[in-house]
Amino acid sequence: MQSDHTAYKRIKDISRDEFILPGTTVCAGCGGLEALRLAHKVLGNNVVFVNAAGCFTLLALFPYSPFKGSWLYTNMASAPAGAQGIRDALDILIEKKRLRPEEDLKVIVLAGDGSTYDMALSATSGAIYRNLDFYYFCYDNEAYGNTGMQMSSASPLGAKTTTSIPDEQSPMGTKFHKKDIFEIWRAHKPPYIATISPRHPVDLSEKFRRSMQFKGPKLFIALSPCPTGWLYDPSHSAKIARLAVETGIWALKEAVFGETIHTYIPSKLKPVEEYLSVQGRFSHLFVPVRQDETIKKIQDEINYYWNHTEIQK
């Protein structure tokens, strides 16, 4: 198994050892389940789990879990809160010798985009200002996914949720623009923030491992690619994942202590439609009539971050 200290920069670098047992119940070519299921090989075996509601409530059915640790469950809005008295649990536990230094276990929050953008934002802005130290996962799959693909703060222009859907006054859908957590996180200035994709796998993997030597907030957002709310084949996460990274619509990058890099830099990004038109959710954009000012905008706004954004490596 990988070292904590070894940097991972191929593939056959990553752990074989699987921690989540196969067999859960979330869906099949769930992009947030593969983050996470990296994630773990890297964590290892000394990690409790605070689970906010969401999609990967469906992880665990009472009495069973896929998980190899512990696991709590929460609401929307209370997992940095949990995270806090586990953490404060095995502080106290560890400083009256009942519990040995080496036994000590990694607070690990998973969280849905809802919980994360808009739910818990107030909770987790609290436990980053005192400094907790806590891992915050974060499944981004744009939409309250687990409730009926909702409209989240996190769901993307143009983008046809349950409750933004395309009609003749608003023909684009999702007419409100992304919130940007990274930089909301960032201006609280934790030790560390990333974002990772599922079919970054060295980069994933390399990120959580540097992450370790931090004590404090540390967050992670996990683009998700979610075969039943953006509208595509259950074998297609992949290839989306990938396309996500290489129009430059979600960008590689890490903050530490609010200075950030990008860990991966496109040489040249494809056209966005690329991956919008892959996806139902933005099906509307391009048929029964293209919307092409819609398409216009969004492939605007990447290539502004990409020309405007000090890009360093």
Second form
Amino acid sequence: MQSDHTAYKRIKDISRDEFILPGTTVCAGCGGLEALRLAHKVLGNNVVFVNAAGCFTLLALFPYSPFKGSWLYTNMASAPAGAQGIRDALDILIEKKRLRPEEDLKVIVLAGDGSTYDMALSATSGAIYRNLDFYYFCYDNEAYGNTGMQMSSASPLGAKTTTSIPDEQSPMGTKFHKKDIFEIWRAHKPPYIATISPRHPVDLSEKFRRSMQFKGPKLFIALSPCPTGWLYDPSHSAKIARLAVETGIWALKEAVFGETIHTYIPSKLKPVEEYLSVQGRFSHLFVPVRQDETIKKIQDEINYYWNHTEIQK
Amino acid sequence: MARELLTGNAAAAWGVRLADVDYVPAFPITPQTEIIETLSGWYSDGTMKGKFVTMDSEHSMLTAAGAASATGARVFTATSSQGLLYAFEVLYSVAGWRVPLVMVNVSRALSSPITLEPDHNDILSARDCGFLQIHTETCQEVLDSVIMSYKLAEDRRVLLPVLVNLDGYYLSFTREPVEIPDADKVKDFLPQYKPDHASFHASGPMAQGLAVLGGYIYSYFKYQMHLASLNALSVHEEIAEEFYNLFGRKYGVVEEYKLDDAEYVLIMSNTFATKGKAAVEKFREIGCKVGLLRLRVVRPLPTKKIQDILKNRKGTAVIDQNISIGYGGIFYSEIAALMCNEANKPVILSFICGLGGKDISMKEFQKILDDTINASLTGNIPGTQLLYTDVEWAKMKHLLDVAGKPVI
Ligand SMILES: Cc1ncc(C[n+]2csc(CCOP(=O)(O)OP(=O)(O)O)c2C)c(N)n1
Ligand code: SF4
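Starting from the form predicted alone, produce the coordinates for the form predicted together with its partner chain.
Entire complex below, previous chain first.
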């Protein structure tokens, strides 16, 4: 069943139907799955997921799948191209009257940040360039999760990953800055891009709803708190997702044909320390010696963003 | 039916057009480009109905092709050389999806050093992925094989994608008179694709390519692919018979040329087999009983058929246009392996020629025959030999000299 809301204003506007059945193979407290669960409520049943290698690949594990819709596992670098093939084939078959229009599907790429920011960037750029009519759902856990939390180009400055372990050379852990995939996508001027968070379900639902009016690429980046890789107790996922938004490290925004607006502006930014200090992946910034310089660098970046971006609501 | 002068590339495009293909995702690479340019033109002027789309790489191109095929469209794509290798992981994915895609590979040697000229290391690197392989000798065979490949791939007993191979330059750009079959007749032979095993649509959710954990599950699926591939041999025979009845041209899984009384057999593939046949004629003129076995369906390899042909012969020379670095000829190793348990087997010699487009001369064929006869008489079987003429060696020495490199 598809939710028929004209707009999402309150939590109770969100459908109570579940589109992902319980008992999946992902970790307890996975923020990415929660974001997908919410998104699916808006997208409805008639979907085909085109998946790139990552944690969520194991959601469909022979002979089981938690989805009522369809699924194609492609490769780590080419899920958007798989979406192209399916979308084109559906269009052709409907046009040639070999498929009834009611049989049409929404085509949704489902990929982690490693695939999204690194390996499949060329395939994604190509799909946006061709104005492919599809949804792209990136669950961003800020590392290569499925292979054991190695650094990806979405890993934030100062995070510990298994390939950016804090040491004498680089005590802050990850020394690179997270790629700004939103801006990379925005430069392509697709009809719709948004950042989302599993702890802002109304905002998330409303964005998916709004995106549906556009034919063309509809791209979503879900910040996906990951107990396994971010090293915290699974019960804290919701709190951490909220802190990411309240500290301003994860800005909730959308861009329609390249014009950005922020859909939520924290009235006063909480210090980023509150977000960092509750995750094991940043613990080296606090003990045994506090790395004030790195913490300040992270805070300065956030401040710079909120002070220097033209923030429109 | 019309008769036209077509290049191998144009013949491939005609095969696609007559097969009424719905969808072609493409990426350019020399010497394949003429195929996709031709198809692009036909889709844009309305000659062909469906869609041609330019992709960002062969990796993407093959993913799109496989996914469209899994959705239920009839799909074609083409590549060559580095492009085939760039798509390599996707070859395995698509074959595992069990979708009836047809792809042409126009053979070109692999980097490094980079070259544009042909040999078969590109296509043979894809031997084990699950795509069936058909290697062609003439422009006519290219056209016919593309049409036949859809019928083969879409057969319920097979359901595996097919790679149709043709030599770059030697065939891609050579014009030959080609019979273009009537579209209606082709429709009788190859009706519209109606997928009943894999198609994405709302009323029948399907999970495709999903993860398996447990080697016994993985082994099951891989073995199913293997069995289906073996089925392709008898299905090919049926299809070839039907094709012959409709169009008058017959294709076997291998081609047997003057083999009836042959004591010595040359084994070759693709366009160089034409040169091989000319050599056979010359040897026959001087009373030497030589024949040629051309490998056409290379995956599945018709092992029983080849065993039957080769046993009781005196000598066989396998002429490879490829090199497995650190081993030698790839076809040689396969032929030697399939004969290893045969009782009356010939001596089997290995020659490599045609790497990176290097030609093969009558003088070299003479050496091949002399060595093979000698080995069958003496039992002294030489190791793999790379054919190289004195003239070529003299020229190479000169080039090394110009490059300021020591000659070794
Ligand atoms: C071509 C290729 N290289 C490497 C891998 C191994 N691999 C599987 S999942 C994965 C991590 C993917 O990371 P990301 O996209 O961030 O998704 P996550 O695992 O975090 O869900 C990697 C590297 C692969 N499947 N394919
Ligand atoms: S590792 Fe992280 S992102 Fe992956 S399933 Fe577990 S919680 Fe989710």
